[in-house]
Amino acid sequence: MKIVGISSSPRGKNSNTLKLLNAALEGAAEAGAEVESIDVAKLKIKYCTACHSCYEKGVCNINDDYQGVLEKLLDADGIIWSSPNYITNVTAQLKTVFDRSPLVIHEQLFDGKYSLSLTTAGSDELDFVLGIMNNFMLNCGGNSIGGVGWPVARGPEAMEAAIKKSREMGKDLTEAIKEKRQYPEQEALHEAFRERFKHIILANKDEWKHNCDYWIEKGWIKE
């Protein structure tokens, strides 16, 4: 079992995100996971240039470190997600991860995948945050175990709670993945979302045939 965390904080090794993630990966493998680091904000990753050579061909035309980001994520069985909350947003380096992966999407390539979220913030404002992340896995067909933020505002007990917590979510991030445990509400969104973007798969077959080609594969829309 194969759990790879997500870093996206341009402070590097001074990130107060980072200190959650660390956590969050120790306590999955502690569990039995085996786990991997990837900090994108030292990356070379550029914009998307909605070519739309994913939808067509199944490839991304620009050269640079997300496809390899990409297949370490493909590969997982579980992902955890991390972003201090800048501007009441994820970190521009991992908003350009999320903009990349509309093949992602469109394929519902984490389906089958586990994760969970981490967040800091000067204030109270985690949710929103931790929201766009779990969202985003959402929309990517996977499952999201829920979220772990930490107001560095309140103090160092709120640091420590929140390190802790990352630790335990990290282990049931592993359980959860062992056990592959059912989400019904989840499911329910994939379920539509599969139900409401066949039809715009249909309406550019001709275009998108690499999308075509493979919802056709899962039986999610008929020849």
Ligand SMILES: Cc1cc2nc3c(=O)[nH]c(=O)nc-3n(C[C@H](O)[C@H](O)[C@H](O)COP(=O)(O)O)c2cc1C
The other form holds:
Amino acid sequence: MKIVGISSSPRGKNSNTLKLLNAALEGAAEAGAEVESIDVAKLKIKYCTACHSCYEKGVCNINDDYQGVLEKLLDADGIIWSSPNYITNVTAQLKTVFDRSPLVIHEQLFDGKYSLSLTTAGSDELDFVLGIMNNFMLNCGGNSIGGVGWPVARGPEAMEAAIKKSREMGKDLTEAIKEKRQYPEQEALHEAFRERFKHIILANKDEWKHNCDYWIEKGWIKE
Ligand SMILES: Cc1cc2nc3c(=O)[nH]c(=O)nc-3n(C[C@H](O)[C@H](O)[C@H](O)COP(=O)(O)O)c2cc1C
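With the form predicted on its own already on screen, would you show the form predicted in complex with the named molecule?
Next comes the full complex, this chain leading.
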């Protein structure tokens, strides 16, 4: 079982958020997962150009480090998203990865995968940023086991508590994957997404050939 952790702070090894990611990956490894971490802030990933190639052909037209990241995510059973709060959002580095992933959303390619989200902030504004990462996972067809946030101004106790919780959640992510944990409310969201998105796929079927063929193959659209 593989779990990939995504780090997205530009502060490299000095990153607060990386402390949580490392703890979560340690917990996951203790529970038996093979773990790997990718720092997307160190990679060359360009902005999506909205060319629609991925809708038409199932491949991105831009040749850069995104493909390698996507391959690792598709090969993983679990993903740990991590980002500091940057202006009440994820970092531009992580948002660029999200923006390059419409194929993952259109074809629900994280179906069956599980994620955990981690954030740190100068303030107590943690849940909104965790929600952005959780929501991305749900939109990609995956499940989220939740998140951990560390309000850094709250002193060393808050740091210790967040590191401890990240380690526990890393273990729990591994357990969720092992037991194929069901989240009925998330499954209802996936079903609602497929029902809603079916009409968008059908409305664009002449252009979004790859997406449409995939939906027919999955049985989400009947011919
Ligand atoms: C450009 C920038 C924007 C930030 N925006 C916010 C913000 O909107 N709210 C907040 O609470 N903290 C904000 N912070 C503080 C960071 O979230 C905080 O220092 C975080 O722990 C940094 O994580 P890192 O060490 O992993 O990069 C911001 C920091 C920077 C550099």
